[in-house]
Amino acid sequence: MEKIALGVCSSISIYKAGEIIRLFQEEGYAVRVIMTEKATQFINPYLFDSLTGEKTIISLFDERQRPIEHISLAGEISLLLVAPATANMIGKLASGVADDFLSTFYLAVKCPVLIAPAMNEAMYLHPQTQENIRRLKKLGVEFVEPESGYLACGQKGIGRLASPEKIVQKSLRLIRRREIFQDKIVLITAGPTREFLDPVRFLSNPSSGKMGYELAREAYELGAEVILVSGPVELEPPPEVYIEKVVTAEEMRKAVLKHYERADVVIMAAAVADFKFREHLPAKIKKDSLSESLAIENTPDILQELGKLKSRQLLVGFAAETTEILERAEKKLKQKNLDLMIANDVSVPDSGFGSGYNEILLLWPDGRSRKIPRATKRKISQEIFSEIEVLLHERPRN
């Protein structure tokens, strides 16, 4: 099991060091948290000691570490994150001075580190801070920057922790990127699309919008840039992500064309409504004025667009469907011009549609299948991205 050094530093956010804690035991790491002498005041070590099953660090002379425990740890972890970061400990790393358990200890690692800043903004935004924020990040030290809201002293400002979210997933990719990924831009659709009759009321379906937004979340800890064209959902997209919202299908259509020349990889996981009323009111229709029938015609098929479009592009799809799941995807993949097709039966229970969970079948070109049985959308999101690695890696470099 992969290891995380978790420095924990005296500010008021310390609170939130055990969501974050949590959080990277969720993703399948341990982590070993060391405390300065001063962070002990505002919170009991053994909370830690409880959290992780391992003892808290505090000090560089405790009978209960191995000898030369800054030198042994250093050598297990993959990431060294300081969060809470105060202004003092952040101005002793830029300076080299090594004079508690994690100064002495980043000066050991050679794993990338991370910090994320807990302070006043008057602190904060002081020269001699910024100079040293500087200085790290011309080391190569990573920062989750703080945001805004209000502060301990009760004032509003920058300099509030970073949430436990934001902080993780930047965590994840530093430690998970691929160097094939880091110069790839990925382009991603998620959610459903809308299609009004009138002001109130649409043509739609139950997509959640999780799948696309774990494809995004698993491309950004790849370390690639990521595009992501949504419908509307109830999500917050992974930190440094571009996320254009949209409603329509057309919509969708415009904000996807608009990027795709420049896209690597492009995965329309979106549930693009199939249907649109052929006339929009501008009022909401009235029971007695409504007529027996109402007019429909297609949306634009966006992905058979971008298949006659593609040139170096690597294309992926999606097809939901609830019969003949199969002999459907595999038509698409041919007439889309895919480079790989994902399919799922969307009538399974607690699969698929408005589910944390989904069943997919891999279609390639080729001929090739693959079924992955049912798991998190997390976990379906890394097996469709092990599956891209590969054709990325099969690709010619330009």
Given for the second form:
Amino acid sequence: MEKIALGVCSSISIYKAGEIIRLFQEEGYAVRVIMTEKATQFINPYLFDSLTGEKTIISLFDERQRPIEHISLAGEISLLLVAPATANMIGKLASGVADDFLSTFYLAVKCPVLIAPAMNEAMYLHPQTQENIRRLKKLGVEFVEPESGYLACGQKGIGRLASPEKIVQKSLRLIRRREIFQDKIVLITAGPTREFLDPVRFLSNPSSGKMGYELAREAYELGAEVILVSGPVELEPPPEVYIEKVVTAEEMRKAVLKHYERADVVIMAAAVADFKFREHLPAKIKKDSLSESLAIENTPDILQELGKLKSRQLLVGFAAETTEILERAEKKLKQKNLDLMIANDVSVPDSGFGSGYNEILLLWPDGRSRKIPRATKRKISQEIFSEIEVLLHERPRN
Ligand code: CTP
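Could you give the coordinates for the form predicted together with cytidine-5'-triphosphate, as opposed to the form predicted alone above?
Then the entire complex follows, led off by the chain already shown.
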């Protein structure tokens, strides 16, 4: 099992370390915690012992450890994450001070190092702290920026530890990145679109955006530059992903076309509404003044247009079907000039639309197909990207 070392310093946000450990474990990683002496004033190390099933390391001279533990452990881990990291620890690491286990360990590791700072705004923005961060970045150390909000001191500002999800996603990007995705731009659409009749009524569908966001997360973790064009959804995008928020199919079309030329891989995971009202009224229609019929028309088929414009892009589409899945998906694959089609049966309960799960059939233009049985959308997106990786390897380099 791959292992991560989690350095924990004395900050109020130390309670989030438990959530970080849990998220790593869900991804199949073992975690070894290293606490500073001062951090033990906030939390008893026994909590981390219980969560990780391994003895938390505090001191260089702890009898419970292997001799020269900092050297043995350094060879076993894929990442050193320091979260939360105090101004003091960042200062020590930036200047090579090695006076406790964590700062000594930092000098012994060869794997990537990620730091998630947490402190008061004045301390974070202090030129000395910023200089220390710059020095560490120059040495190849990566950072997850703190967030703005209420700080432990009661003030509002920047300095809150980033969310455990963001910290873990950035960590995974450092561990999982793949050579082939390093210089690739992946453009993904997600969520539904809304086609308004008047300011309060629209045509749409139950898409939650989960599939597209999971694909964006996977592309991000594999090391790609990700552009996410998203319809209205209630989801947090992965960190460092460029997001364009749109509402209508026409807005989505414009946003996608803007980035299409630069993209290496394009995945249309959005459930674009197929119809819109012919009229879009500026004021709310009164219920007693409704006409008997409302005229509707087709929205632009974005993927079809992308298929026609395709030059070097690897184009991936989805097919949401309820009947004759294989036949209809094959037809769309050809019609839209795709390199990979992902068909899903949206009539299966707790699968596809709105669900955390999916069950898909992958189709290639040469007639090959592969079924991926019901799994979480996270797992499904990993399978999709392993196939995209194969396709990228087969392409001539440009
Ligand atoms: N799509 C699109 N623009 C639209 C409709 C769909 O780009 N106006 C894309 C979807 O994002 C998806 C693929 O086309 O990747 C297939 O979508 P789907 O709804 O399954 O098929 P449609 O082409 O809309 O055909 P139908 O609804 O008649 O099955």
